[in-house]
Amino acid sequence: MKRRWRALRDALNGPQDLGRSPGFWGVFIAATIGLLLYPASGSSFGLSSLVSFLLYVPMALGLGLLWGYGGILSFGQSAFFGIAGYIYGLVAGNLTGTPAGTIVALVAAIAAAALAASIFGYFLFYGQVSGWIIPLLCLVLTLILATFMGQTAGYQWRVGQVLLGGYNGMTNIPSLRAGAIEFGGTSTALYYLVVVVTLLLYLGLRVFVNSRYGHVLVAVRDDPERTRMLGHNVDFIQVQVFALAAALAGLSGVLYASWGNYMNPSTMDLLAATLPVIWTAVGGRRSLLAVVLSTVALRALADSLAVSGSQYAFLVMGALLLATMLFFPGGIIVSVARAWRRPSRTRPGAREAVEPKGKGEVA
């Protein structure tokens, strides 16, 4: 038991991610209490804001993941995110009524979109796919989906008794239920589930990536050929963490549903795709730590200029993403963090170590 739990420790202070020291901890202790507590002060405009932008939390970390540590740059996140948000809306609106109706649509919902990233990963891996068109192919399927449910206004695009509803979107969508309890709207219930989501799949990741499959992941990001010769299988690894992206970016899909019971098009549409890249990259991608904290920080930029009346809300997100590009190419969060540690690490005549940049890895 000892051994087991100093190996978890190992992981959660593994090399991969940032924050190890005990100071970091402590902070995310405290952090961690603040969240669970905000329930009791916060007003429900508040808890409804917050939840807005933890639910996006699991999608930018699986993207975090694809493209920091696989080196996959994917734009297909919405689409992922869309198809689990409608499947859910389907199902839960053709089980109302029935016990635990929208667990199977939840469940539903996640595997759909993983199954829908299995397959059309297969076709990109396996058919050896080179690494700068992957992105552009992922564009357009979501694209192609945004588009496909943009025409589906009728009243013939109908599954059961739940319409499809074209642009105008799918209301009326059940919120997720446990028992008594609905995890919906501005709903207490609905916050705590949110965080405790967030904060299980960070620590989960975190150690995920400090596992031995995290580390040979990282080899195929940084020399697949390399990998391949080791005896991996490069493309098995790459559809597995492809779909395990996608799923996340359903739990988002599903989440959002029950947060607004609503979904629309427009959840896949170009904006809707490039954000998470935006935020992957702003924080900086090989890090789940500034994942979480760019994701949160520019959400909540973007409800606040959209609050004001501003305009310009996605021109704010492009320059930000230019700005990372030519002076923080690792991401910013990330760049500060390794700022601040170069004086207590590096001794005189000390050579920093560069990161280097892994030849699969789409930049």
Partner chain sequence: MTERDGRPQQSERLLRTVALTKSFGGIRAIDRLDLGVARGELRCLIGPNGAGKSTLFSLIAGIHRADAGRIFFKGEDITRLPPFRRVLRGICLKFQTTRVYRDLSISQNLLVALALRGPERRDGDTAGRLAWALATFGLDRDGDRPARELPHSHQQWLEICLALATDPDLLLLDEPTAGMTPDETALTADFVRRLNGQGTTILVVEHDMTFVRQIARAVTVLHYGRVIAEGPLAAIEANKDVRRIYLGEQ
Given for the second form:
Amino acid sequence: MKRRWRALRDALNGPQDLGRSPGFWGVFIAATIGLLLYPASGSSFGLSSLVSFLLYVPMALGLGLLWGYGGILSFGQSAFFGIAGYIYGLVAGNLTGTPAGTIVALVAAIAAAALAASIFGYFLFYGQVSGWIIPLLCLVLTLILATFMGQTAGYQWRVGQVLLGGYNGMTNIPSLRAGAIEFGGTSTALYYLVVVVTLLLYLGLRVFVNSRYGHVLVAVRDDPERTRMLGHNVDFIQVQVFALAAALAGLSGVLYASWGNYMNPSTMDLLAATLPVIWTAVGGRRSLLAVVLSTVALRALADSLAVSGSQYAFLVMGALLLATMLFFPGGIIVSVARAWRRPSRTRPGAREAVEPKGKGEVA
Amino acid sequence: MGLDVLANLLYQFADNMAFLLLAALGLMIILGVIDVINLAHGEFIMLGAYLTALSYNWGHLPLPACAVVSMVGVGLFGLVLERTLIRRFYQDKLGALVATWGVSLILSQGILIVFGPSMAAVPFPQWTLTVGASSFDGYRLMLFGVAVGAVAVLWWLLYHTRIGVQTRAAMQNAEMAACLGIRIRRIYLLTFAAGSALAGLTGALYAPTTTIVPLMGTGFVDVAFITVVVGGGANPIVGALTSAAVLSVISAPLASISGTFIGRIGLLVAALVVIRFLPQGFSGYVRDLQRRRMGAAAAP
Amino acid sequence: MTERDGRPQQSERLLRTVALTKSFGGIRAIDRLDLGVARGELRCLIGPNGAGKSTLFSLIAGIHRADAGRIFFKGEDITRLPPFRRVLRGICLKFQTTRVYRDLSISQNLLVALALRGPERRDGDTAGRLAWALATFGLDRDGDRPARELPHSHQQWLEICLALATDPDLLLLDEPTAGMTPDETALTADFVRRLNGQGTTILVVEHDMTFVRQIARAVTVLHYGRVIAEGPLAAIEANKDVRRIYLGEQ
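Alright, leaving the form predicted on its own aside, put up the form predicted together with the partner chain.
Below is the entire complex, every chain and molecule, led by the chain shown above.
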């Protein structure tokens, strides 16, 4: 038992993420307890807001894994968010009589996202294309999907009894339901689901990146050619991570549909596509922890700015992205953490080392 | 009857090819020379459209003059952007992608804040051409002429001027060219400005054909990106022409049968298939063929 | 292993190339090259600069595709196989310039190389051999040190260990002692001899004749992408053609 505990602790505390000291874990546990106790004192609006921040964390973690650890820059995670959201709506909407209908829909949605990504990824990675092609084509995918779904108004655009809804989107999507528990938008049930999912996902991915596979992934990022020469099927590994990231984006999509009971094409458009990139870049894509923190923080910031109009929120996001790329290319949280650990070795404005290798990797 | 069908197909082809060429050319030359993708390209096109709308509706300038204003305006903007931002990312090509996406957001949302959700329209010149039973837009045919003309001007610049030779040298081997005294920085600056000006021109030319809104750039970039991916950066002219031609041949029939969106999806599928087998695009493939021919000729 | 005039017998050949050809642009780097390496050999490839030695290695490892000709490994035609499948079949190349994962630690580097070998494939031999190699080169302590902090020679040695970790039947070493001091060169030579003694077939490209003398029994000389001489070292050193190419003698 003690050996298992030590193995788990080693796996969690591997070198691939920030925060390994007992102090960190103390804060982590305190924050977790805080989150779990929040419903006792929080308003239903507060709960719903927190849910709307946390439900994007799986998508952000997926991109962090794909870009920060895998070296593959994707501008199209929103495409898989949307695919899963819509598939969930279609399947759940058609299975309203069935008890486990929403669960089937959840599985179908995530599977669809992963499948789409695998097929798309096959063409991207087995061709061993230049770095810039991947983010571009991913962006094109999400744009085309958004435009396509935007013109699916009208009764002829339906599957079974569910209308796709065109520009206004799909409405009346049933929330996830397990037995008697309904995970609806303002429910405590959804809150706990999202918190637990986020927690388990973060911890699980932490173990994952410190595993053997995680190290091979980082090797693929740093020098794909070299990794081929050590016997690894790099193209296949890249498709796998791409599909995993898509599945995580899909999970966020389903949670979103369950939270808001609607799904619309704007979740896949140009503005929506920028968001996961901003969250991971601004926080620091090479640390899962940084990704989680910056996603929640930036979602909260965007929400408060959106009160005056979403264009201000996006303007600030764009400026943040630009500023990060210019002054904190490794990410703000990551840079702060590095400076904290080695205060004597910080030079103001120091830039991270450039690593030109790898498909779609940015310094 | 046969003439009608043929004329229709040719018109569709010319219309599509013009759109692809004009949307992608600016991006292509920046990629070919500097090896950088400007993700704000769509917003540059949008700026061109806005400048034209402003010059036409407030400046009361005739359309050709508006186009010049757009070209110069966006070209200057590109010049400034290159000097302040883009040149910091020459060693980090993918960082340039992300940074220019930030610029794209700032531009589209900034224009939205300043000018609101829409802009006064620019009227569409009604030059109708009748062949048999069908009528065609003379304006769109003119766009085809402009697109081809732009490629021709580019070709002349690259192959018949001194700065063109220097640019081609910089494309082949920037370090070597710098050692020979070629001012790479200046070439990159001019190239980026030229690419921006082309984007501005595209915006000006297509302003009469569409509603002018802050996010209109998206309608151009998905097609522009596909064209650039399929063409490849090895040779902007060969790449742009072959890519636009092939993609038009694919999308024109698809679009006329099933609508614009199926046409675009067809383009994406085509792009995926092309890069799977020709990862450097058409121009890269042509370049490899030339190299292989050299190798075969070298047999002792 | 039987040898006649330094040429391995057909049936015992681990690696065989037939009329291998490769050009880069206008330059023919490898020209209808026939090469055979028997199991258990320790062979050196020498030749003037530009003779095609590194290109030959990259063709065998699969980094470049041959324009013509075939490569056979353990009797199987691997000419069209991608590099990673060749590694899985037992060929591993140590690059000319060091290419370790600079930001990963020594143990992380090794983890990547070993990651293929699940518990069932990792036999005691491989683990033992790797441990011996790490100990020989002094890489068995300080596993958390980032690879970029290692001195050049240690990076070279780490590369050899990474290649060993893939459990190769054929090890290709491209200039393993480049940039090493004479002591380090001698250590490497001793290691290579011992490794070969344990049964690994090793093909080495080298410029440093001291190193070649320390390890080689059989030598192949390349010139303009062709084999011009093959045999025991002494015979090669006395060979008129070889001397002419290297030293310009009449």
